[in-house]
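Just one chain is shown here, as structure tokens, and it is the form predicted on its own.
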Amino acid sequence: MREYKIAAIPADGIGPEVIAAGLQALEALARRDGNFSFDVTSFDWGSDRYKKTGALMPEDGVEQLKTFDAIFFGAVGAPDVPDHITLWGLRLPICQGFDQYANVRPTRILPGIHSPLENIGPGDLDWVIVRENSEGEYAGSGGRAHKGLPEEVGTEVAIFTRVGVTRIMRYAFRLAQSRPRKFLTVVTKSNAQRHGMVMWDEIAAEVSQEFPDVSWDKMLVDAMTVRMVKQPQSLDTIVATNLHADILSDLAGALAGSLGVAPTANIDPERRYPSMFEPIHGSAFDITGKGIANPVATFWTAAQMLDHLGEVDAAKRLMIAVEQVCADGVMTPDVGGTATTRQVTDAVCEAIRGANL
């Protein structure tokens, strides 16, 4: 019996919610398969424990997380506390901490969900954005002076190391190798920001000359986003920075049909310490506590996390399992359906426990 310890961080928003909708999941897989289960540890991070405490974790946080094979994070952010502040409290000391450099976000049309792209379906959007998740724009590297006075002046310096950029383009080039097309879109703005973005296209094509059997091409991240509206079935793989990145895969998630259908690894490629695994959509305070948050985002990475930990077949009996339940309709109100949150969850356990999975 494999058993896998897992940290759970609900924190903020609908964040407890789909994070019990993915361990309810969870349980049913390893109920299934009988080789494996899971030990879950929970904590109490987030804006509430920063609002009593004036701190999101503990000053030991990341140390108390090294001990875990994953962690399955919620979301973190809350109307009454800065976004600064919860960002750079929980979710980033902990992708930073354990050099999470490849932020990984697949991108795909489910069935039965309607992209507001015209006479797009399933299997004409297809994608991976690989996200460099360690430095550039959100390196933390800047201040500001003078306060409050009219020469007050704030700076935010991007930074891109060579050894950042070339583990993240091998990264992605070997995640391209291993799809099926073997294409990679490179995104970069090296037109306007020419010193650390001019590196990241050199680089690029430096890392190029090793996989000579995957073929890529670069865009402009604002030609990009013409590019995913328009031509939507020429790309496939994608890595772009930090914060571009971020920017194109909440547009990625938006064009299949829901931010509430959107997964992310924080990946660790050379397994030193955990990986952490969190639905895009973030905390949603407008729909916190309705019961009809979708869980789909946190399902499928629940799959990233399985397929990490080395359970593919789980990984890919749950995303059978999801797909088939929004086939048959049973979805949540931000992708046209009229199901809660705990419908849309029991059906993916009962499909799970299906006997033609």
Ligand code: IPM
Given for the second form:
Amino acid sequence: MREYKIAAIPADGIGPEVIAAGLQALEALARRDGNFSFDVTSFDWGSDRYKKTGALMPEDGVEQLKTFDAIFFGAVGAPDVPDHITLWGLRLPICQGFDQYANVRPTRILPGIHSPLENIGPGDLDWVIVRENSEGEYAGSGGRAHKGLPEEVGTEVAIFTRVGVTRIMRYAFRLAQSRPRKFLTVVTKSNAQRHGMVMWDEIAAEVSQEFPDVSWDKMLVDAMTVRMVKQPQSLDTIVATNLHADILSDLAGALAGSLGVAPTANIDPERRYPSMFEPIHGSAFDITGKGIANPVATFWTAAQMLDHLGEVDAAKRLMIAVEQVCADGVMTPDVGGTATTRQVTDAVCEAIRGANL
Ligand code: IPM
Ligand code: MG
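Structure of the form predicted together with the named molecule, please, following the form predicted on its own?
Zooming out: every chain and molecule, the one shown earlier first.
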């Protein structure tokens, strides 16, 4: 029996609702398979803890997570706490502390979900965005001087390192190689940003030599938005900087019909530390407690977690179940359905039990 130690951090807003749904599906998969199980520990970290104690997690929080096989994360952010505090108080220290440098964001149009693009359906849009997750525009480098005075200055310095860029390029080329089309698009802005981005392009060309069977092209980030809308079929695996990929992945989610179904994995490819899996959608306070949060993004990221843990069949089974339930029209209101979180979750668990795989 393989047992996986999972740290659950449901955190804020609809986080607890979708993580509960995700854990229920993982439990159903373990029971269906019979050869693995989960040992889940829940952590009450998040904005409520911040309001009571002044910190979103304990000082040794990252240390406490070290011994887990994976982290299953809900959402962080509260209307009455500034966003940069919640982000830098919980999610980024984990991503950066565990050097989860590859952020992997698959996008597909699930059956039954309507893309805003005309004449585009499942199969026309099947992308994986690889986001550099440890440096770039999110390095946290910069400062403020002469605060409040007319001559105040603020700097926000993007950091690109040869090590950082090389490893994310390798990860992206390897991922592209593992997909049927073996095709990578490297996103850049080296026309305007002539230092870090030019190095990014050079390293992409160098790393491409190691992958002669992968074809690749290069896109300026602004033109990339147009290509994503006009020729979605022309893209497959995409690699971009931390900020560029942040923006492109929102566009990708919208083109696939809803950000409510978009998952993300924060991966330490070297497996020195636990990787972290989370839905992209955020805490969504407007629907918190209403029981209508869409659990699909969390199921999808749970499938990414299973893949990472080596439970490849269970990951496939989960996605088959999700696609079947979407195709049957059992969906939450954000994607045009009338079902509750519980109804979607129960239907997915039922489909897991019945899945042929
Ligand atoms: C994402 C989110 C975060 C980011 C926010 C919540 C800071 O938009 O995961 O894409 O920008 O990284
Ligand atoms: Mg984002």
